[in-house]
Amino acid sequence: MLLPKFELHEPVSIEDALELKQSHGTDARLMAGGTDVLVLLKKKVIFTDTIISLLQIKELSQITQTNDTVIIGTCATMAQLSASPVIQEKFSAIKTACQSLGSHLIRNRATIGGNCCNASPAGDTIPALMIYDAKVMIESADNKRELPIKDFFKGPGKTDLTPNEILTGFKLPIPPANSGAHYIQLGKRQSSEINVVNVGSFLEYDPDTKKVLNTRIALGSVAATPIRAEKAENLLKGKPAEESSFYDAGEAARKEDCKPIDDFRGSAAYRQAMIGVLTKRTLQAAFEQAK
C-alpha cells in the first residue's frame, strides 16, 4: 500500500509552523515522528495534501530542568525519553511507558506528543504524564495556554486543540520526596500491540505516620478517554500505606472508576478484573519506591 501524494513542509521554528498551519487551513495535517499520520494516510483513514513536520525545530525535541519543573518537548522520541537522566531518576512511570510503547524501531521514531494528540484511550504515555499531574502546553499565532492534561482529551481522536494550535510540550512538577510512581500495561503481546488495559499510580506518603499524603491513578482503555481513577484516589488519601490499602483502592477502581467495553482485545468483564489487580501493583510498587 503507497502512500497519496502530499506537499511536505519543514518549518525550522515554531513561528514558521504556526503561520504554515494557518495558511493552509484545517486540511493541513501536524506531523511528529509520522507512527500515526503516515500509516492512517496509507489505510486512507485520514487524507491530506498538506504535511507539515515539526522535527526540525529544535526546541521541540528538548528536555529541560529548572529547580522545580521538567519540560519535555512535544518531538521527544520515546527512546529519547527512556534514556534521559531526569526522566529516569524523577519520571520513572514515563520511562516505564515509553519502553512499553511498540518495537525499537517505532520507539525510535515514535514521540510522546504525537502519542497524545492521537488520543487513543489506549494510549500508553498518557496515564503516566497524568499521574505526574502533567500540563500540556499550546501555541497559536496570537496566543499560549496551559491546560491539565486530564482535560485535553475530549472523546477518541479528538483533543481540546482548535484548528490553528500545536501542541508544544508538557510541563512536569518535580515530584516530592517521599514519592514513587508506576505504569503497567497489559497487551496481547509483549510489543506492537493496542493495550487491552494500561494504569499508572503515583504515591506520596508520610514516613512518620505511615499514611498516604497524595495520590494519582490513570486508567487507560477502560473510557472514551484515559480517565482518573477518582472514587480510588479519594479512598486512599489518610489511609495506612500498605497492601489492604492498596487492594481496597483497587476495588473501588475497578467497581466504581471504570466502564469498560467489549472488544475484539478483549471483554469488559476482563478489563474490569485487571484494574483492580494492576491499580493494587501498581500502587505498591510506588510505595516501595516511595520508602
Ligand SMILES: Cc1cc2nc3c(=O)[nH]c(=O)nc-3n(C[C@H](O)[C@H](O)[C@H](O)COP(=O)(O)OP(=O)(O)OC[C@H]3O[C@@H](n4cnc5c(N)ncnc54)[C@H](O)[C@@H]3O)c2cc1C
Contents of the next structure:
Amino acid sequence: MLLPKFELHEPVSIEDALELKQSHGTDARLMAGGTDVLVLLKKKVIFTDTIISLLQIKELSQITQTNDTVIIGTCATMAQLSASPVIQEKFSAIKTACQSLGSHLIRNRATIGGNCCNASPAGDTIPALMIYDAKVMIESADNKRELPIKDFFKGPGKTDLTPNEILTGFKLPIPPANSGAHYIQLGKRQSSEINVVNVGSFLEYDPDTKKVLNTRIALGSVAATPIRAEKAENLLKGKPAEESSFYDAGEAARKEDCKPIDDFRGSAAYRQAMIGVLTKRTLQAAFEQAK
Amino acid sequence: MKKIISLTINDQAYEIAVESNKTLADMLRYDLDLTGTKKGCDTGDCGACTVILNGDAVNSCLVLAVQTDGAVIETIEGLATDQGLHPIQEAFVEKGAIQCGFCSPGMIMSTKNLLDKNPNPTEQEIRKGISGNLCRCTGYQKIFEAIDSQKP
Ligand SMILES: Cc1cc2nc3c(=O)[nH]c(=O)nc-3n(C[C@H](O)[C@H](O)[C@H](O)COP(=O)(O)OP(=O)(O)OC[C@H]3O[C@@H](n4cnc5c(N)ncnc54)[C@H](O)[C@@H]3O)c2cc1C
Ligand code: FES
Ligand code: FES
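Please could you give me the other form, the form predicted together with the ligand, since above is the form predicted alone?
Let us now look at the entire complex, which starts with that chain.
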C-alpha cells in the first residue's frame, strides 16, 4: 500500500510546531507515533500533503511529577508509560490500559496523546484517564488552555481541538490515600485494535465508616464518545463499600448510563450486559486496591 | 523531496536518500535489498515486518524511513554469522516452528527482542511477546516450544 506524497516537518520545539500549525491550519496533519495516521493515509481514509511530526520535541514525551500532580507528555508511548514507576504506583489503571492497547510492537510506537486525539469511542487509554480526573493541556501559537478530559470528545474522531491547536499533555492529580482504580477491556483478539466494551473505575473510601467517599466510572465503546457513568457514580457515593453496592452501580451503568449500538464486533444487548459485569468487577478491584 | 539519512543496520553504516512517504519496510526491501523483512498487511496487524529499532521491536510498515535518521536497526539478515544460524533460528528449525516461513523473520525478531529484554520469560510472557505476530501455518505451539527452549 503506497503512502501519498507529503511534506514532512519535524519541529524540535513546541513553539515551532505551533507556528507550523498556525500557518498550515487544517491542511497539515499532526503525527505522533503514526499508528493511526499512517494506516488511515494508506487506506485513503484521510488525505494530507503536509505532516507535522511531534516526535522530535523531547519535552512532549516526558512524564513529570510535582507534589500533587503528574504531567504526562502527549508523546509518551504505551511502552514508556507501562514501565514508568509513578504510573505503576499511582495510576495503575493507566498502566493496565496502556498494556491492553495493541501488540507490543504497536505499544512501542503508539502515544497516549495520539490515542486521545484519534477519539475512538473504544480508545483504551481514555476511560483510564477519565477516572483519574485528567485535564487535557492544549496550546496554540497565542493561547494555552486546560479542559477536563470528559469534555474533550465531541464524537467519533472528533475532539474540542481547533485547527491551530496541539494537545501537549495531561495533568493528573495524584490520587488520595484509601483510593484505588482498575481498568478492564473486552476484545476479540488481545493484540488487535478494537474493544467490544472497556470500563474503568476509581473509588475512594472512608476506612472508618467503610463508605464510598468518591467514585468515577468511565465506559468505552457504548456511545459516540467514551462517557462517564454519572448515574452509577451518584448512586454509589455514600454507599457502603461492598459487593452489593458495586452490583447496584453496575446495574445503573447498564440500564441508565450506556446506549450501545449493534455492530459487527458485538450486539448492543451483549455490550450492555457486559457493562454491568465489568463496572462491578472494576469497582471491586478498585476497592481491593484501596483497602 | 528526498532527504539524506544515515543509520546503522545490522552493524553496518548506511547513508541513503529517501522520500518522506516511504516506510522503513519499503526502504529495507526495495532500496537496500534486505528482503528478509516481509510485508503481510502493511497496516500493523500481522507483524511480518517486525524489526528492532533502537532496541525496541516495531512494525516497520508503520515507521517512516526518514524518521530513522541516526537509528540503530536490527533485521533478520543480521542474525546469522559465518559460524552459522543464530541460536533462535536454529531452535525454530529444530522444533518445526517454520512451515511456509513467511511469518518467521518477524516472529524471530520479536523473539529476539523479548529474550534480549527478558532472558527467562514465563509461558504467558512468551505468548504475549509474540502476540503481535500472526502465523497462519504452525498454530503457534511449535513456535512457543522453540522460544521456550532458549531459556537458560
Ligand atoms: C494493529 C493496531 C492495533 C491497535 N490496537 C489498538 C487498541 O487495542 N486500542 C486502541 O485504543 N487503539 C489501538 N490502535 C490505534 C492506535 O495505535 C492508537 O490510537 C494509538 O495510541 C495512536 O497513537 P499514535 O501516536 O500512533 O497516533 P498518531 O497516528 O500519530 O495520531 C493519531 C491522531 O491524533 C492526532 N494527534 C496525535 N498527536 C496529537 C497532538 N499532540 N495534538 C493534536 N492531535 C494529535 C493525529 O493527527 C491523528 O489524528 C491500534 C492500531 C493498530 C495499527
Ligand atoms: S506488514 Fe507490517 S504489520 Fe503486517
Ligand atoms: S510458518 Fe507460515 S505463516 Fe508462520
